[in-house]
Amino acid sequence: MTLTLTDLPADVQDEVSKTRRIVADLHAELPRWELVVWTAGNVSQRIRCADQIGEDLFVIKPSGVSYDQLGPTQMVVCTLDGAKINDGTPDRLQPSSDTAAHAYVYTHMDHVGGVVHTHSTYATAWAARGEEVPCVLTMMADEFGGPIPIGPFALIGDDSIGRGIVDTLKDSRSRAVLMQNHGPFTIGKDGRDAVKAAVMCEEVARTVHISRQLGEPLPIAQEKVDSLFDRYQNVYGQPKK
């Protein structure tokens, strides 16, 4: 049976409304950081409400809608099987073509609260070569804890991309994967965290590409990568409350 938003508990409806605004605002970050063109790319964020309605939900952008037309009321609400609920949007407003991939990630990686997909130029260029981005920058060690891995080739339309993302990242510290011949997908504790990972993925992909035009980049010893990752994840920034 399809869920209807207005039938859900009031606090769940409030969380949906809040998340729709967050996800709409985060979509504006993708063109701002030059990670997408036209209508490509998407951001989603999980709504943890299984204890109230029996399952989590997530919010994602509609398919093929221009970024300058996206607002909170256009954001689509889905269950973790990728099905759109009766969320008050028109029936013609279908969720992103990558919805099945996002849904699979949420279903199989419970710690993930946000997923982002872009076709950012340099990261996608590495994906086109089927080559991981080697960890030759302290920024990469900080953010990704090692190289940005390559995921398998997979077609859009079912959960094949999601399976590739999960299989590639389940034993990796990286929050980014370059799906072969396709482009980067990133994960995070929420949508904003996943967007940050997408921005950083493109930045290091660009920098390492430029470095390779000048010569072979110098590797960082694994113990140094581990130390940098631990410091950035647990010490860097303001004290956590």
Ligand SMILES: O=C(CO)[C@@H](O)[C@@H](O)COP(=O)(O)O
Given for the second form:
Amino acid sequence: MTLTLTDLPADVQDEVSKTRRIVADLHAELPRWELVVWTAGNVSQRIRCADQIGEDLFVIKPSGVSYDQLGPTQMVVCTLDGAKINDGTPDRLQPSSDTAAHAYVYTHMDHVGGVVHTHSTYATAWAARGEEVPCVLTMMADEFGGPIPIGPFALIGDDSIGRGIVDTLKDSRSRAVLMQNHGPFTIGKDGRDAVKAAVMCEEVARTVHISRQLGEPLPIAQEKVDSLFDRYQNVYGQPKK
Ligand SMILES: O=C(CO)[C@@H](O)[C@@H](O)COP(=O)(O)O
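Please supply the coordinates for the form predicted in complex with the named molecule, as a counterpart to the form predicted on its own shown previously.
Now the full complex is given, and it begins with the chain already shown.
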């Protein structure tokens, strides 16, 4: 039976409301960082509520709606099988066409709290060639712990894309995967972390492409990549609260 938001415990309803605001605001980051044209990108964030209602939920944008029309009340709430709940939005409002992919990632990667998909230019150009972005920048070692891998060609609309993302990232430190002939999908501890991974993925895809136009970039020794990744993930920035 389809869940009804207003029947859920008050604390879950509060978390849904907060997450809707977060996900709506994160969608503004996609055009801000020039990661999308038109509506060609989406963000979602998990709600960890299995202890209260027996399953997690996630919030994702509605399909094909312009970013300047996206507010918290348009954000769609789904179960981890990708089904929209009775979330207060009009029945006709459909979730993103990538909802099944996001749902598959949340189901099979419990540590993931946010998923992003874009068609950002340089990352998508690497995806079109089916070539991983080699780890030749300290920024890549910091952020991705190695190369940005290529995922398989997969048609939209069922579990194929989600399965390709999980199969590629489950044994990788990278939070980004370039789905062949399609574009980048990124994961993170939350939606903002996944958006950051999408921003950094496009940045390094552009830089490495330019470097290759000048000559052959130099690889970084694996032990140096490991050291850079460890520092950035565990020391960089301000002390964790
Ligand atoms: O990549 C695709 C379609 O191929 C979609 O991710 C993109 O058009 C965005 O679709 P949504 O607006 O999220 O349904």
